[in-house]
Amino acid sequence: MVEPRVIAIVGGALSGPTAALKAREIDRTARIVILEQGAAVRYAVGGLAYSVSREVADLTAANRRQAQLVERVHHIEVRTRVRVERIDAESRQLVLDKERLRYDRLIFAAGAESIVPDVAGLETARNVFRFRTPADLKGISAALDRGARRVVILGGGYFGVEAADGFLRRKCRVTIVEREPRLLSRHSETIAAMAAEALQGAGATVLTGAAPASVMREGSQVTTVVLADGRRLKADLVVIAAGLRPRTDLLRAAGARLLPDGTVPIDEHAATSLPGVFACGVCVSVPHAPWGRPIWFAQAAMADKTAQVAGICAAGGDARLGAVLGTAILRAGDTTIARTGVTSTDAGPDAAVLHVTAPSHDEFFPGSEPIAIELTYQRSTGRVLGAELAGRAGVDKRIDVFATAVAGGLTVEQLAALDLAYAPPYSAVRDPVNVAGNAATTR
């Protein structure tokens, strides 16, 4: 009797049981083994912003139900609160606790650590989260039903910029602490800067160019963050969203290739470079389209695409990564940002950058308001590189349009000539998506 194959996952937050999913649907047969060293499995990092906000009413028990789904529909094991010591990849073993667990294929999805500023007495502080887990949202939670208002939040990219949001929506006052000269260093100044206004104008203090230096506390708890140039912050509540960290020293000392910012880059099957392991997540680096550079985006769509391929391969199957575009969109108070591909920030030497408005629909229409376009593209070739947004209304049907035509290798050309569906209530006669196109092409 032939053995089933034996897959195991390291990590179960998102991607490990996605690649587990994936998997059980190419082998009924395998066994298939989750470990997580935390407490939970299957929650979504995702969503920890809009139970601040309550828009979303029981975060914990939808991610509760995916658990579930996984142990008891699919047959998938999964054990918590479990250590793995070393991976073994000469014998196919990972190292537990207390015992060794052979494996077949492994999918390494370990994810990512906050990054803690260094100031002491800060991490221990009982007020002090991070915002990654269920953990943190249940602690966030009961500090918020005991009355704290004054949240200062570490880090302006996008985790520092979703919990803002999140906690502007629950009447909090936040403070925003960003080290770098602006917000969201991934996109433009000028996209940057709308999302600091807007957050300003929802009632948010954003602080650039600025560190936090040591904290003040009465007890376990934080009450006042000092900054590098002697401001002072009072706290409530403080929130940790300061970057993150991949965690990828298990296949670092297993002797797998990582990349300068600890990440590991997997090819189109999501394979590394040790024999039969697999990785996804928030720890990977993937080729970016067009250029096929390896770049890392801790964002959770990202995630979920190359947990599915990691599951699919793992298993026997055969599936590859589509072009990785880096597509994201965000909120930030009334106004929603949005980016693909190539923007200004990385854009190369034969890159051109158009700067154009478009009303989201026909201006006579109540609603309607102005989109702010960045759109990049090839000079020699009129090739569409890349895309960054900002509005109130409209942008999150235009990035993916943007996203679209990138993937497609569509010219500027064609981005004008797109035939784009038109009433009042939903857009102009001519898109914004076309009116960037027919700027570059007349440019």
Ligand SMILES: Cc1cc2nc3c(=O)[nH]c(=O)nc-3n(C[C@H](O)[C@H](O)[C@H](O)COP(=O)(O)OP(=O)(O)OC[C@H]3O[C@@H](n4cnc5c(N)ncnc54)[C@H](O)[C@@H]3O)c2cc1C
Given for the second form:
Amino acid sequence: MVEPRVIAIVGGALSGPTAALKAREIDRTARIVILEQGAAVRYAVGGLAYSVSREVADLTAANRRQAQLVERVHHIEVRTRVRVERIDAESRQLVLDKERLRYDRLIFAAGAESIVPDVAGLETARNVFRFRTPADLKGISAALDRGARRVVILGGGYFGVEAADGFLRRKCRVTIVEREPRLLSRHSETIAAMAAEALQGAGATVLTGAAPASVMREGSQVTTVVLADGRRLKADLVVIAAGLRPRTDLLRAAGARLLPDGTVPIDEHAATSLPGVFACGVCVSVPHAPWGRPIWFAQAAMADKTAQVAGICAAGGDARLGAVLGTAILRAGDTTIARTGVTSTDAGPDAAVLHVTAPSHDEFFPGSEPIAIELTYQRSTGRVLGAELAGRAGVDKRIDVFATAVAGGLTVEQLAALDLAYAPPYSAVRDPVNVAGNAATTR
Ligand SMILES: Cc1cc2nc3c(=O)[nH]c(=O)nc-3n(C[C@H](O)[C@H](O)[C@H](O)COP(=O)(O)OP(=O)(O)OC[C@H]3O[C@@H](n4cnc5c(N)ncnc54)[C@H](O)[C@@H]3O)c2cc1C
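Show the same protein again, this time as the form predicted together with this ligand rather than the form predicted alone.
Okay, now the whole complex, with that chain kicking things off.
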């Protein structure tokens, strides 16, 4: 009898289980094993901030349902609290705590970990949390239930802003401490400033160009965060959102090629440089569509796509990664900000950046709000390269039209002429996307 193929997967958060499910679609008989060092699998970290705000009632139950589906319906072996210690690429074995697991194909989905600022006494305190796992959420929820209200968030990138939004909705007093001169350094100054204003409008204190230098503790609890300039921030709860580091040490030790930022580059089939080893999720870099060079986006949508390709290809099927644009969206108070493709912060010399504002829908209809648009396009060809948006309404649907335009290689003329849906509650006769295309065409 032919032994079933063994597909081993390191990491069981989002990408690992997605890859496993795709592999199962291709190979009905393979032994598929997910190895997860934590207690939970197939969990939705994207829901953390919305659990903090209580907009999501029970994230744990939703996670549990998802995990059961993987095991019971799709017959995937899920082993939690099992840490993979080493990859022996030569003999195709994983070294676990007390045993070895042979694999035919390996899918590496070990993700990324939070960077903890180097401040004595910070990491070991019991009211200091990362913002990454169900265990973090449990600790944060317990602290909030005990009455914690003064929240200091270290880091003002995507996760810091998202966390701030969640805590503000929970009526907490939020202070964001960001080392850079502004929040959201991957966004343009204008768009990032709109996010900062919205958070301040919702009651947050935003401290930029600031960094924690030390903490004051009472027993196991941090009571005060002391900044490098001497300012003191009282805290009941500290959240660490100061950046991520790809968790690729196992691959490095196994001899895989890594990039200087520590991510593992994958080809269009999600293969690494090691034979039989695929990788996916937020530990990989992917070829970015407009630039063509590998880039790291620690975003779920990208993690999902790389995971699908890794699962299919590891199981012997054929799939290729589509265009990766780094499309992302974020809620900051009453404002939504979003980006796709090349933006003003990374535009090359042949790129033009156009700033335009257009109403989300007809101004005579209630709820109309201006959308700030920064459109990036190639001067020589008029090809749309990317966009950044901010506004209180209608940002979500426009960013996806811009993303589609970039992926499809549309020009600004084609953007101006797009036949988009119109009725007063939803748009204007000339949609904001058309307005941007038109402004670029007639410039
Ligand atoms: C708070 C938050 C909000 C987010 N919101 C959004 C959003 O709105 N939109 C969006 O696009 N993206 C969002 N993201 C990004 C995205 O959802 C996550 O980064 C996603 O979790 C990536 O999943 P992953 O499986 O690739 O990696 P991870 O989530 O990092 O999971 C990797 C898993 O591997 C396990 N592991 C690591 N090493 C080992 C080992 N040696 N042995 C066994 N197991 C191991 C870890 O325990 C972990 O469970 C958010 C992320 C966070 C943290």
